[in-house]
Every structure is written in C-alpha cells, then in structure tokens.
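Only one chain comes next, encoded as structure tokens, the form predicted on its own.
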Amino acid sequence: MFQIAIIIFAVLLFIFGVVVFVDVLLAKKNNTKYHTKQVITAFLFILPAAIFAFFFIALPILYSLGYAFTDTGLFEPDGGKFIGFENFKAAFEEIKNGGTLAIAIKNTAIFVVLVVPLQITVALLLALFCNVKYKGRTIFKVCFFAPVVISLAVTSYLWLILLDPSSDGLMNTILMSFGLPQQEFLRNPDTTMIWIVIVSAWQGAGYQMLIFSSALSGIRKDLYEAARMDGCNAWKRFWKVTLPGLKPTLLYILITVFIGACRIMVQPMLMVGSYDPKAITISYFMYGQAYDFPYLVGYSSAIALLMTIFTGTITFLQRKLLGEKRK
C-alpha cells in the first residue's frame, strides 16, 4: 500500500512539474512579462498545501475508490480480491429486503428533509436579527455563534446531559415543574431524529448566519430606499430586496448544508449509540460495517461511492435549476 501511494505521488508530482515548465515555456513563447522565480516560488508555495491534500484527501478518496470492488477487510487492506460489482449488489439487495441500509437511508433522508430548511430558515432569521443596529449585537453574534466552535462531540453530550431521560435531566425537570409527564426523548422512535435535527441545526446554525450576514452588508441601500419610496413594507422589502439579493449565498449554503446533513454520523453515534436502528444513518452504517464486525472495508466503500455520486448529483440539479442563468 505504502509503495503504491508513493508512485501515484511520484507521478503526481512528476505532472505537477510538467506543469510548471509548460507554463514557464508558453509565457516565453508568447512574449509575455514573466518572472521566472517569481512564479517558480509561487508554485513551491502551493506545493505544502498540494502534498497535504494529497495524501490526506486524494490518496484516501482513491483508496476507497479500489476497495469498492474487492472484498478487502480491515485487518487484511492489501489481501482483498477483485470481485467486480459484487459489494454494489449486495447493497442493492440490502435495501430491497429493508436491511439495516434500507434503515439508514430512511433515516438519513428524514434527517436531510427536516434540518436543510430549519438551519437555513434559523440562519437566516438570525442574520437578520443581527443585521439591525442595535447596543449589544456583536454580543448576540458571538452567542449565535458559540455552538459551531464547540465540537460535535462536546455538543452531543451536552444535549445527552440536558435530555436525561430521568427525572435529574434538564429538560424533565422543566417539564414536571409544569405538571407535564416525564419523556424520554432520544429512546422514543418517534421524537430521537427529531431532537438530533433540533441538536445539529442549533450547532450549525451559527455558521451560515455570519455567511448571511455577511451578504446582507453587501445588498445596496438604495434599492430599500426605493422600495420604501415606491410604498414596499417590510415584508414586501424582504420578498424584493433582500432575497433576491441572498440568492447566490442562499444556493451556496442550500448545496453546504445538504452536503454535510447527508454526512451525519457524530450526533446519532454518541446521543443513541449502540447502532440503534431509530438513528442510524448511512455515514453511521458505513462506519459499522468498516471498524465494528464485520470490518467489510469493501462493502463500506461501495456505499460510500454510491452516497457520492446521489450527492453529487443532487448538488449538480440544485446547481442548474436554482443557479443563476448565463445569458
């Protein structure tokens, strides 16, 4: 493994100077003001960043990508044998007879539809809320902000603390201090991915408000000013202005936030655990049947290439049916 990811680093690096060269001898060629040493020191700079990336992101991205069609296993990663769409099929027939993938895209479709709108529709509100002066904003934008610099591991265990399904968790003793019965929130089907969509669109939130924030600071003020002259209230300002002007950032936090919801695995994994059917998603289920029994690294991914290509495709559709149109 070890010599092959070297010799693909060779050759990448071999075409990284190839690159380099041509670009040296075109300038040349084309009479063009060029600093040799300048451009040469450019390139050595990019190359740190090239080398990481590489070896942290390409070289794992093409590792599974060969995993996928041999049945190699954790503890044998060079003993695997080629066996074609064999990992594909047996994914397939998984979900066909409502396996425990079948379970995981359920769940991980249900996760999607409920916290894309909510975080966004959130971040929204909040960079709104912010974006009027007032004594005391930055201190709300530093709260707002607070839960996306804790990790998800520390945010997890908060929620696990404050939804204690006892009578010493927060959340129940607010509840019977009301007279209201006691819930256990995270071990009832009907309400665990619920509260983990509430969990993961309150940690998230705070990121895409300060993006929002930042695009409001950029719509012009006298296009509001001519709404209000043309009679326009509020509510009208915001459907004329204001959205039209978010719509660039608006697609690229629809296509950030999609991507990252169909990657949850941290909030189930620690808030439920266990591999429990009612929060396991697909990102959860991949990681199980990798590192836990039965350590299928090629079935794993399999289904990784599978999610990849669905969320690249539905990133493509959003990309052309929201984008905005060339002329």
Contents of the next structure:
Amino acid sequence: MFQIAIIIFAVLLFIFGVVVFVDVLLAKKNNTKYHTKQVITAFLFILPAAIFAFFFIALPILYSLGYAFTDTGLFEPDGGKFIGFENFKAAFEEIKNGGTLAIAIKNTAIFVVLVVPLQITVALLLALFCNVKYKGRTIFKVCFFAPVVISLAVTSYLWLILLDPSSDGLMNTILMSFGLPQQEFLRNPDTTMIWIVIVSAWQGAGYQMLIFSSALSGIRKDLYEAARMDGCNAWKRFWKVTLPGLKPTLLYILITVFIGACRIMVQPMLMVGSYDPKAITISYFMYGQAYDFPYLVGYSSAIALLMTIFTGTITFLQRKLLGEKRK
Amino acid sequence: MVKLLLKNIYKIYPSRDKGPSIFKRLFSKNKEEKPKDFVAVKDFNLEIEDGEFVVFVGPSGCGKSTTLRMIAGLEDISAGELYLDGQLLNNVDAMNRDMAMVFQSYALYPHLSAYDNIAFGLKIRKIEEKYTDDKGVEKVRKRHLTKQEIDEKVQWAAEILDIKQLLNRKPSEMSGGQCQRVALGRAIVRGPKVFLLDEPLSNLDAKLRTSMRSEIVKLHQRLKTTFIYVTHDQVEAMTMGNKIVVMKDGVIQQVDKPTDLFQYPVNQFVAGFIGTPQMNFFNVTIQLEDKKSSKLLMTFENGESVSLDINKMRKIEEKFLDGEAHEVILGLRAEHILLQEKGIHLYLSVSEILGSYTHLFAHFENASNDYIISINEVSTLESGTELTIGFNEDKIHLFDSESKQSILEGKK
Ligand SMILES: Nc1ncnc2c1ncn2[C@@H]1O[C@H](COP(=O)(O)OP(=O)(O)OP(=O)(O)O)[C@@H](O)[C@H]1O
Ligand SMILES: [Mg+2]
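Can you return the structure of this protein in the form predicted in complex with the partner chain rather than the form predicted on its own?
Below: every chain and molecule of the assembly, starting with the one above.
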C-alpha cells in the first residue's frame, strides 16, 4: 500500500513539475507574468480527477504495455520474464496459420464493415424522423433511445429469447405463421455475425440519433427556405443542405462508432459464448486468452497493443481524409 | 407580361394555446371557449404590374414578412388567392414559383464558395429547350445548363454586383455587405419573374445601407423585373419604391407613390409614419365663422385661435362645415411650421442644431409634450423663449379625432 502511495505521489509530482516547466516557458515566450499561486490552485482542482485517471486509466495502460513484452500468466502477475517481441511474433504466426485469432479478425472485420454504415444510417433516419414536428414525437424519441440505457447483458438476453432457434422461438413463430421456413439465426454460422450486427446497431443507434438530432436542429431554417426558392425538392434539400450541415457531426460519429465497433465483445460473448469461431471477435479472443485457459496475459496484452495501433491509425486517416481542412 | 395579383389574402396563425383542458370543456356550459387565432394579415388586396418596385413598409410585426413569404410560397395562404400571370399560385410549391428571395440573414450556404452559392440555383433547375427530332417534329426537352452557360451567368452577375474578386471565398470569409451582394447575385442570376427582398439591408451599417440602396435601385432599372421589397424603414421605402404599401397590424393602410403618400396620407398613422421628423399632431377644434363665409376658425388647446381660408385648403368634408365646433386633429410637418409675427404661442424646450438647419422642440405653456419645428438656419434661441408660429393653409392635414381618417380630399 505504502509503495503504491509513494509511486502515485512521485508521478503526480513529476507531472506537476512538467506542467509548471512548460507553463513558465510559455509565459516567457509570450512575455506574460507568471502566477505561481494560480497554477498551484489549478493543479489542486485537477488532483482528484488526476488520481482517479492515474489508477484506472494510466496505470492499467502502462501495465498492459509492459506485459506485452513478457510471458506473464494470469496467476503470476509479477512472475513474467522479459521475452522481447516473442508475443507479437506469436500473434502474427497465428494469423498466418489461420488460427483462432485469424478467425476473430475476420469476424471483427465483417462486424465493423456492416455495423458502421448500418448503425449510422439508422441513427440518421431516426433523427430525421424525430425532427419533423408532429404530435407524440417525444414518445418515439424515448423508444429509440431506450436500448442505449438498458444494459448490454439485458438486451443480449432479450434478443436471445427473440431469436430462439427452436420452433417455439418468438421470431420463428412469427416467420412460420407467414409460411416462411424456420431459421437457425445465431446457430447458423452464415448468419451469426449478421444478427450480432443487427442487435448491436439496434442497441447503439439511439445514442447517435440523439447527437444527430441536436445537429439537425442546429441547421438554420433559412437555408432550407433558400434552397426551396432555388428550386430544390425535399430530396435535394437533404443532399444540399442537411448533409453538408451534418458533416462535422458525421465525422465524429463515424470515428466513435468505428472505434466502438472494433471493440465488440459483449454480444458475441453473451449470445454465442464459449469462444465459438462463429462469433469470436478480437476483444473476445483477447479476453479469453488472458482470463481463461491458457491464461496468457502477456500474449493478450500484445494483441491489445496491436489493435490500439490499428484503430488509432484508421481514426487518424479518417480525420485526415474526411475532416475539414483547417487554415 | 408578369402581373402579380393578391386577392383578399389572409394569414391566420392558429393559437398555440390549447385552451381550457378537456375536463373543463366537457363540464363547462360555455362550449364556445375556443382559443383565439392570430390574424397576421387581413384582407390583403394588391395588384402589382410588371417591372414595378413595390415596397411593403410598416412597424415591426405588422405582417410584411408574412405577406412576402406567402407570395414566395414559404408560408401557406390561409384564405384568398394569389395569381401570377393569371395562374393561381396558392397550391404551387415555392420551388416551382420561379421567384427569387433575398433574406435578411443572407442565408448563404456556408459550405459553398460565393461562386457555388450563386451557381446553386442554376445547377438545380432544368431549362426547357426546343429542338427538332429526326422526323422534323418540334419538341421540347428539359436539360441542365452546361458548365459554360453557368459560368457565363455567374460572371455576368458578379460583374454587375462587383464581386468578381470574392467568388472563391466562403461566406464566413466575407463581410456582411459582401455576403448581401452574393445573396443578390444568387437571386438575379436565375432571371426569376419576381424578386422578393426581406429587409436585405438591415444588418448593414448606415453608410453601406445608403450605397446598397442605390445599388438595388440601379439593379432594378437594369433588370426591369418586378421587385417586392420589405422594410420597416420609411426612408428606404420612400427612396426606393414606385409603389409603397403601408401596413399596420396586418391591414393595408395606403398604397401610393412616395410623393402622394407624403402629401396625401389617408389617416393619422400613415401621416405619422412617413417623413422625418415625425409629423406634429395638434388637438384643435374647427368651426366655420358663419355659414356663408369661407373663414374657418381653428382653436388650439391653449385657447388661441387662427382663421383659415377654406378656399386655400384641400377640400374639407362637408359635415365639418355646418357651423358647429368639431374636434379634429391637425397634422403639420416640422418644415411647414413657420416662425412669424402673429399666430400661436409656443415655448422653446431645446434646439437641436443639425448642420445648416435646426430642429426646435417647443411646447404650449403649462404643457409638456413637444412639437418639432424645423428652420433653415442655425438657431441661437435660448430655451424658454416664446415662439410665435403659423402655417400655410395648403400644407395642413386634418384627421377625424375618432376614426383618425383624413377629412381632407385626397389627390385629384
Ligand atoms: N409562426 C408564427 N406563429 C404565430 N404568429 C406568428 C408566426 N410568425 C409570425 N407571427 C406573427 O405574425 C405577425 C407578423 O409577423 P411578420 O414577421 O410578418 O412581421 P414583420 O412585419 O415582418 O415585422 P418585422 O419588421 O419585425 O420583420 C407578428 O405579430 C408575429 O408575431
Ligand atoms: Mg420581417
């Protein structure tokens, strides 16, 4: 305990030192007076949040970074020894040989490619639907947003019941009453990921809908009127006024949904489970490697690091390619 | 020929207030308790000839914008009919009306450059083109304008409005006046049948406003298209319009040429609204000295009176010439009040020297409200000085003290 306290204190002191140093430098550069008292006050205000962030964000990240280069196992957190890039080599080896990791990557890729456009389109359509003024639209908004507040575990089980592959399942009963064939849903390897995509989009879209709908109400009404006078019908107004007006929001949503999608884990875990190759994803695989047999925390950390680098690069590219050019 | 006809047009906004609750309505005896709707425009009748410059003017909230937006098609017409060239427009959507509008807020598309803003409407619309097919039959086809045609038109508009050097800029990189020119460019480039302008200059500073005012008038003379211009500024209205529509509370007060509006206001509201400084209104009584004479005795609130020759005045309504005393309102513009030897006595409150002329603010003895007198010299009078004023009979306006309508004959 005492050791940890000293570590925290040392780290905070170090950060404070850096902040003050940079601050003094900036003050010198801008020829402004330096107020030590204010800086200390500011730092004290940050302190509670900083301690929290240090414990729950910075420290785990640092630990995980370190584990990636060791052969640490789950039950010997301090017992691993440094093995250089062996974990990374093993990961690439597994991908090359078409091991579980390769399947996980394939599944995750399918998921991301399908869920990002689906979820964003659904969210945009819902937002447009809720932005038209009519009686009772708040009810719709609440309904669309509800899945966001409900726990992932609950919605996963809910859908599991709906998608029961037996002939008594709710979906199957409905399908069969229309004379359609009984479906396997999650049990059919061809449709497993698709159903996970649908459930995830349904669960997540409400949140993006809310962001879209506030962005929509921020678009000036007179632009729509000007477009009407210029001869645009509703469809063209959407393309020429609404979409350009939503562009910054769209970029933000694209990035957040993309990053979220890359981390998909709970739905495959709860709705399929047991590291089934039908639905295993990178995060799920990673989790399984560390917290289940063979308990390889080091290996898992290496994969996490690779994934972070990958998503980081894609996000950076998205910003570069789609973002507004700043002057 | 483009002729715009507005017939008995109404705009009624339904009340937001939902009125008494369902329970109250169920159990109350008075079932008629409906919330009142708001009538923003009332029985609006107007004929606009091709190429006219019509100005809607009136105080804030009188329904000018609403009327304009109904003509544009951005607002539904609650009742009445709107015709363009004999075609009923009520149910034609704004996008098909072939009118252009300049908004007070400019409403330029923020993500497009000035060039693309101007070209926007050209790219959207299709033009009809006659051609002869293989069999030699004349047909009409619709097509978009080519890039080159669009460019020619944009350059033409940019030339007229002097914005060639701004074409690559985004709206956020231009000043208000420049944005307004681009907005004008977007309107003229399409060659619409009617231009609608809703207070396009109100966001500009006074100097720019004056220069843009004459720019717009020049533009009108050049294009010879119908312009409908909305403003709450009577100076703008008087300097720009051929035909001015004065509105108040959703009702047309008077439609006239600027000069006639100034000389023959039909009621006290128009008289007070048009002209700066505002017209002075005196409560007076008039009485014919005796039945046969042509002398009219006008008594002011301080008891002093002047004798007027009715032959020199515009013809007065017969019922005021019955020899009885009638309370009426006398309207006199500041520049028509003369300082002279004999007449009515006022006391100077303050004088405002405005360069070569002076505004004198004066009041009756023991009264507080000031009347404005404009004189063409730099005044050296001290406040409290006694002034003796008079006026010429042909410059006066008389209004009924109850209906506020003019009781003098209008223009012959
Ligand atoms: N959507 C609406 N619902 C209810 N009332 C409205 C609505 N729009 C305008 N009004 C009312 O209609 C009246 C006329 O409005 P309008 O915008 O035409 O005024 P205006 O003459 O253009 O005034 P200004 O010079 O301030 O622009 C106002 O009293 C306004 O409160
Ligand atoms: Mg207005």
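Positions refer to the first chain, counted from 1. Here, rigid core means the biggest group of C-alpha atoms that superpose within 1.5 Å across both forms. As the structure is a prediction and not an experimental result, all values here were calculated from the model.
Once both forms are overlaid on the rigid core, the distance between the two CA positions of L12 between the two forms is 2 angstroms or more.
The Cα shift for F43 between the two forms, taken after rigid core superposition, is 2 angstroms or larger.
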